[in-house]
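As a starting point, one isolated chain is supplied in structure tokens, in the form predicted alone.
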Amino acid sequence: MSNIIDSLPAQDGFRMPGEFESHAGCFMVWPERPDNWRLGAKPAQQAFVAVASAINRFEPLTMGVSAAQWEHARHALPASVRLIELSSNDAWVRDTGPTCVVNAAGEVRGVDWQFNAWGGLEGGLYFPWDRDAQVAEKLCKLQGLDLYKAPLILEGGSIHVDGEGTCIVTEECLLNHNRNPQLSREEIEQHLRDYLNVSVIIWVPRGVYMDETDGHVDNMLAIPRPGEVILHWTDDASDAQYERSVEAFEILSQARDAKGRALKIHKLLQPGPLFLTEEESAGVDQVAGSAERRAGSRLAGSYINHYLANGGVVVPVFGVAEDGEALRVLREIYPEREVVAVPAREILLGGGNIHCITQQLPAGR
């Protein structure tokens, strides 16, 4: 049984925990829109099958296909992974699925924001939505979980909280006028005190150049743990991504959190710059209403940009010189869970990455 309850989980006792904590499983959703993913969706469907087993390994692991899609995925995946029926516009449930809180007690609810494509007709990458809209509530309902509906748009991949208090956000996603220009900066803060049950919101100015997503939070940092972050880099200063980067250091280095804790903060190198091929560009269907997929195009590529597992770190590769030193940095930090690297280049191709299509069921009772 699942209700939608006319509360705020803030007053309910609910808290998003940070995604470091125990998972009960693991949602994803199967790519098919042959407009976003080149060749028909088939290359894209190998990563994701290759992100999944490894999430598998940890946790259990459910994947939402469509009708036609259905036999061809249940081939494709591990027969351990569970398929559910579900219609969707596309395969980021990071952004369409639910953002899970639970209380002392053990309890799991599910918050069902609002959803336009990262901006719908103006900016958004898609139309139309409605299905994608509808995400969040039929795998609230498939668990038995109880949702709050939230009165703002906003996307999974633009929050990343420590559990203990403390969010994370960019400036150039959540005060974009194409998401809520209705609401004040102080408005918008209430809504997240209100449903993800934070007190500090850190606001950094800027994502990844060339996040078509407005700079999603969680392609340009990380929470490892509570109290420290880890940071999308570059030494160059002449790269576009350098400005962006240096000034989150400035502010996340002055920053405190819910705790009054200073920020460790790790500095991971970006991958590249990477950038889209003719071929690549070539194998998209060009569709009105669609982000277009232009060869020569910068790619957001990003190691930050990983799920963490229970016990485990999946993280994208993309088969350039950076990778070793990525895993290396990246097992320094997560010295307690082991590191499982996936390429995950033609994820990267559709405008994002391993976080991008993953969503944690935080474990209750």
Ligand code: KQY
Given for the second form:
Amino acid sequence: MSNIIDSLPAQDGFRMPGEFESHAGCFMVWPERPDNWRLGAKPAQQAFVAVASAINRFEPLTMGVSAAQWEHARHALPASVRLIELSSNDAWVRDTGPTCVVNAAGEVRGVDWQFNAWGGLEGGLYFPWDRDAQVAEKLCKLQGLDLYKAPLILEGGSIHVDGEGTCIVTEECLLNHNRNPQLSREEIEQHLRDYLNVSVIIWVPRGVYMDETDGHVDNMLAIPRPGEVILHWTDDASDAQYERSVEAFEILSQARDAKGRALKIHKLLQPGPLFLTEEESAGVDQVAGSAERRAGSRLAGSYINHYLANGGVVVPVFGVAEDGEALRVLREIYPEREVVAVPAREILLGGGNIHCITQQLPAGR
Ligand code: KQY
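Given the form predicted alone above, what does the protein look like in the form predicted in complex with the named molecule?
Next comes the full complex, this chain leading.
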């Protein structure tokens, strides 16, 4: 049984927990569209299997898959992964799935944001997106979760919370005219307060250079625990990312979170920079209305885009020199978790990474 609730999570005593809090499981959605994933999505599917298998070592994993791909996905995935039939337009469940909120009694509810494929007809990444817009409600119904329908366009990858009243977002995304042009910054903040139950919102100006989501915060910084952030970084002042990371560092250094703490900021060096090859570009079907994949274009690669599972951290690696140092730094930041590296260039080629293709279901009662 699952009902649509007409009040607000904050009014009802529900809050979005930090991703580092314990989970009942994780959702993913199987990739298949050939205008986003090269070679008919076969290499991406292998990467998704590796991510699902890594997460499933730590917590239950549910994979949404189309009827057309059911048999193949069942064969490719470990038997312990729960498969559900789910229609979608693509595989970015961080953005299409529910943002779950919990109360002190351990009840879990979903928040269903509106979705316009990262910008609708003004820079959005594909058309149509009608099936993706239904994913959150369908997953809530599957889990028997009551849900709130939030009246604004927002993706799960564009918010990070510490579970203690602080939310971090980017201006580049949330104030972008292609999301909610009718809402002021204050009105957007009010929705975040209402639906996430936060009191302090920290606005970082921009996300990762060339991020096609318009600068999702989950590619730019992560919250490993309350009072700390990990920031995507480069020391190369001539790199296009440099100014973005420096301005974020300045804002974060001056910020106080909802508990009045100054934030401890860990810098995590970016991979590469990484670029799309001729061969990779040639493998993507070119379709009008879908994001263009031009050879030589810079990829928004980031180790920040990792997923926190129960007792684990599932981190994208790219087969480059920076991988080793990134894993060393993450092991230092997360001594209480097992850090697992998953080769993820194929996910990056689709426009995001491990955090973008996963959505946690918080543990309830
Ligand atoms: O990074 C994400 N959260 C989503 C990326 C969408 C890319 C679509 N091609």
